Every structure is written in structure tokens, then in C-alpha cells.
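Quick heads-up: it's one chain on its own, the form predicted on its own, in C-alpha cells.
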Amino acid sequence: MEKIAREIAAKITGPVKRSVPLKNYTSIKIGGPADLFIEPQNISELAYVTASLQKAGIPCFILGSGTNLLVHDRGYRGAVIRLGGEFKKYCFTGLQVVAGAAVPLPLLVGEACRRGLSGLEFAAGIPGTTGGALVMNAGAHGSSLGDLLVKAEIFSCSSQEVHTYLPEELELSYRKSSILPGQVVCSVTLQLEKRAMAEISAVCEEFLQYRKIRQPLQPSAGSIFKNPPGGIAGRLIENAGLKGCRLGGAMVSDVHANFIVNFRQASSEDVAKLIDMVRTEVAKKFGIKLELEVRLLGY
């Protein structure tokens, strides 16, 4: 591992680090060390890094802002790649914006509002990066990123090429896309529309207040489960009597039952056991198997 770290560090401009605790990069503040932590600054560096890791037989994981992610306390035996540099840039042209995968979604919402461009209001307050939002087709209030997508530039680790995908090619649906682990979103192009800045700001403020009131302030990974067809995961969990349920340092939020919060130095095992308990109880009482929205790393 030391050898490949030195080789990559000599070829890219971004940092290459060893044994980086991932709890510092996840919203729930849980996670052991990654063997390697690499930040390529452009597509050519990303290509070099992924090719080098493949040649060395080292698995890799693309990390966005660390939301919707639970990392095992043992950490990750591989390389975590976090996009930087060129991937953090964005450009507005007319009614469209081209945003790098590492652009924070809240930043993009604010910049669109400042220009009187509507469409991203639903994302006000949603943490995460633009690339991660596309992979999970993030959404709220009846809208999602896929509704705005014109095209996406996606890098293939296997072919070492960047391909352009249209929305229909990505099979976008509720919290899903066909983007595979071996594919890395580089940029997205979104179609917006003109609207008075004051109107956009009002909607964004309304959604921000909605989140503040209805979602916990303690560290969490966001929504743990996807809403099942015709149902609401949080309501099912609450009706199963699990709101406020604790296990170790983890707790089913007493604000929103579809959030598990790290209220007292929770371990990944605390959270994982609580997830299993919730799924078991909901299945027992309502015959519904909840599907995870949060991703697991190191399990």
C-alpha cells in the first residue's frame, strides 16, 4: 500500500493520505480508517488513480459529502477517492448550469436563486454533492434532480473513458439510477427556468424551515430507509413504536423516525443493529420489508 501511495502521490496534484479516519468525512460521524484517501483534481488524474488502483488490485470507493453513508468502525480496506479541483467548478449559461460532481448541492441552489433560475428549490437544505445527488436521484417535495437533467458526463473505471448519458439512459426513478459502482459522475447539465428571485427565495426558505422543524439536528446519515410503495417509512417506524428507541449510542430520532442519530458516540455496530431491529419490527407488524436508502461501506 505504501508503494502505490508514493507512486500516485508523485503523479497527481491532489493529496494522497494513509489511514484517514472516515468519521471525519461522514455526516453521522462514524467510520474507521481508509487505507488510502486520494483527491484527484481532474479527469486525467482520476483516470490515472483508478487505473493504478486496478492494476494493484486495490478496491476503491467514490466519496461525496459523506451523507447517506454508514462506514464500519473497522474502516475500509481500499482507497477512498474524493473529487476536488475541476470537479468543484460550475458554469451557468442561459437557462442551463453545468456543475462538477463535487459541487455541494446547497451551493448550487443558492447560485441558481441569485441568478433568478428556478428548478432546484426542492434541494434547499439537502446536504450532498451534485454527483451523489444524481447517483441516488436525490429529491424532496415531489421533485428530484433527474427532473432537471439534460445530460451527465460519467467516467468508466473499466474502459478509462468518459461517456455522455442522456436522462433516459440512466433509468432514473425514486432514489435510484443505473449508475454502477465502477462509474464516476464527472459533471451534470441541468435545465432551469426563469423566475423572480424573491419567489425562489421564498420557496427555498419554506423548504429549509420544513427540514429544520421535521429533521433532527444531531449527526445522522439522512433517511435510513426508502419509502415503500404507497407508504412512508418514518410513519411505519413510528407506528411500530420505535421512535426514540436506543441501542448503545444510536437512537431512532424522536423528531423523525426514519433518521437514526448518533447521540452519544455511537459505533457502526450500534447503528447496524438498530437498523436490523427496525426492519424486523416493521416487517413483523405491517408485513413490509424496508429497503435501505443509506449505503454501507466496509461491511
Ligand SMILES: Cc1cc2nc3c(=O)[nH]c(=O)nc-3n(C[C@H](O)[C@H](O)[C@H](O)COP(=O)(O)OP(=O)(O)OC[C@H]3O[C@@H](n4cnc5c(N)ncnc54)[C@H](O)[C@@H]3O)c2cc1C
The other form holds:
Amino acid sequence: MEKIAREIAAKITGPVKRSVPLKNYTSIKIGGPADLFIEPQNISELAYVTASLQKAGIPCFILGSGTNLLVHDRGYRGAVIRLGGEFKKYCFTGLQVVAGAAVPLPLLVGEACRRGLSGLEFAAGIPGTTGGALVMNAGAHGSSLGDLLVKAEIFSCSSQEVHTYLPEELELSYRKSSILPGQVVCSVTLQLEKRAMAEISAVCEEFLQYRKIRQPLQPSAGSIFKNPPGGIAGRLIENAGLKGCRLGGAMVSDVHANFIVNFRQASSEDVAKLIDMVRTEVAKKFGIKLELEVRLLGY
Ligand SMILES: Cc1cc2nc3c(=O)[nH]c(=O)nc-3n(C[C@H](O)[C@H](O)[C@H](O)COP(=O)(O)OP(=O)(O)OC[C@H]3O[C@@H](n4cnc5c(N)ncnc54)[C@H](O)[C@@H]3O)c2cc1C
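Having displayed the form predicted on its own, please output the structure of the form predicted in complex with the ligand.
Every component of the complex follows; first up is the chain already shown.
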């Protein structure tokens, strides 16, 4: 690890660190160390980093803002790649915006609103990066990022090339895309429409207020489960009597039952056990097997 870290650090401008605690990079504040933590600043650095890791047989994981991620306390035996530099840039032209994958989604929502460009209001209050939002097809209030997508630039770690994908090629559906672990979203182009800034701002404000009341303030990883077809995961968990249920430092939120919060230095094991318990109880009571929305790392 030491050798490859030194080699990469000598070639790229972004930071290359060893043994970085991932709890500092996840919204639920849980996660052990990644062997390597590398921040390529542009596509050529990303290509160099992924090729070097591949040659050395070191697995890698692309991290956004870690807002839909549960990392094991043991951490990750490989390299975590977090995009920086060029990937944080965005550019509005006419009714479209091209946003780098590392642009925070809330920033994009605000910038679109300031320009009187509508479409992203649904995302007001969704944390994370634009790249993470495309992979997860993040959404709320009946809309999702995929609805606005014109195209996405995606780097393939195996071919070392960037390809342009149209929305229909990414199989975007409810919290799902066909983007695989060996693919890195570099940028997305979104189509917006003109609307009065005051109107956009009012909708964003309404959605933000809605979240303030219905989502916990304690550290969480967003929704743990996807809504099953025709049902609402939070309601099923609540009706199974699990709201407020605690295990170690983890708790099924008493505000929104589909959130597990880290209320007192929870371990990844606490959260994993609570997830299992919720799944088992919901399956027993309603015969429904809940599917995870949150992504796991190091398990
Ligand atoms: C309080 C709270 C509220 C939330 N509300 C919502 C909501 O209303 N709707 C909703 O959909 N989600 C919600 N989420 C979940 C989360 O914010 C979204 O899923 C978000 O889009 C994840 O982005 P991220 O950058 O944090 O991705 P991460 O959590 O870092 O990663 C998620 C996955 O995407 C991959 N990934 C990230 N970036 C890239 C990239 N550039 N290229 C390739 N792969 C990449 C990762 O490898 C991982 O598999 C909420 C989370 C929290 C904490």
C-alpha cells in the first residue's frame, strides 16, 4: 500500500492519504478506515489512479458525500476515490446545466433557483453529490434526477474511456440505475425550464419545511429501505411497532421509521442488526421482504 500510495501521490495533484476513517465522510458518522483515500482532480488523474490500482490488484470504491452509505467499522480494504477539482465545477447555458459529479446537489438546486430555472425543486433538502444522485436516481415528491437528464459522461475503469450515455441507456427507475461499481459518473447535463424565481423559491421552501417536520435531525444514511411496490416502507415499519426501537447506539427514528439514526456512537453492527430485525419483523407481520436502499461498504 505504501508503495502504490507514494507512486500515485507523485503523479497526481489531489491528496492521497492512508488509513482514513470513513465515519468522517458518511452522514451517519459510522465507518472504519479506508486503506487509501484518493482525490483525483480531473479525468486524466482519475484514469491514472484507477489504472494504477487495477495493476496493483487493489479494489476501489467511488464515494460521493456518503449520504446513502453504511460502512463497516472494519473499514474498507482498498482505495476510496472521492472526486475533487474539475468535478466540482458546473456551468449553466440557456436552459441546461452541465454539473460535475462532485457538485453538491443542494448547491445546484440553489444556483438553478437563483437563475429562475425550474426542475430541481424536488431535490431541495436531498443531500449528496450530483454523481451520487444519478447513481441512486435520487428523488422526492414524485420526481427524480433521471427526469431532467439529457446525458451523462461516465468513465469506465476497465476500458479507461469516457462515454456519453443518454437517459434511456442508464435504465433509470425508482432509486435505481444501471451504473455499475466499475463506472464513474464524471458529469451530468440536466434540462431545466424558465420559471419565476419567487415561485421556484416558494416550492423549495415548502419542500424544506416538509423535511424539517418529517425527517430526523440526528445523523442518518437517509432511507434504509426502498418502498415496496404499492407500499411505503416507513409505514410498514411503523405499523410493525418498531418506531423508536433501539439497539446499542442505533434507533429506528421516532420521526420517520424508514430512517435509522446514530443517536449515541452506534457501531455498524448496531445498525446492521437493527436492519435485520426490521426486515424480519416486517416480513413476519406483512409478508413483505424489504429491499435495501442504503449501499453497504466493507461488508
Ligand atoms: C437526511 C437525508 C435525507 C435524504 N433524502 C433523500 C430523498 O428524499 N430522496 C433520495 O433519493 N435520497 C435521499 N437521501 C439519500 C441520499 O442523499 C441520496 O441517495 C444521494 O443521492 C446520495 O448521494 P451521495 O453523493 O451521498 O452518494 P454516496 O452515498 O456517497 O454513494 C451512493 C452510491 O453512489 C455511488 N457513487 C457516488 N458518486 C458516484 C460517482 N461519481 N460515480 C459512480 N458512483 C458514484 C457510490 O459508490 C454508492 O454506491 C437522503 C439522505 C439523508 C442523509
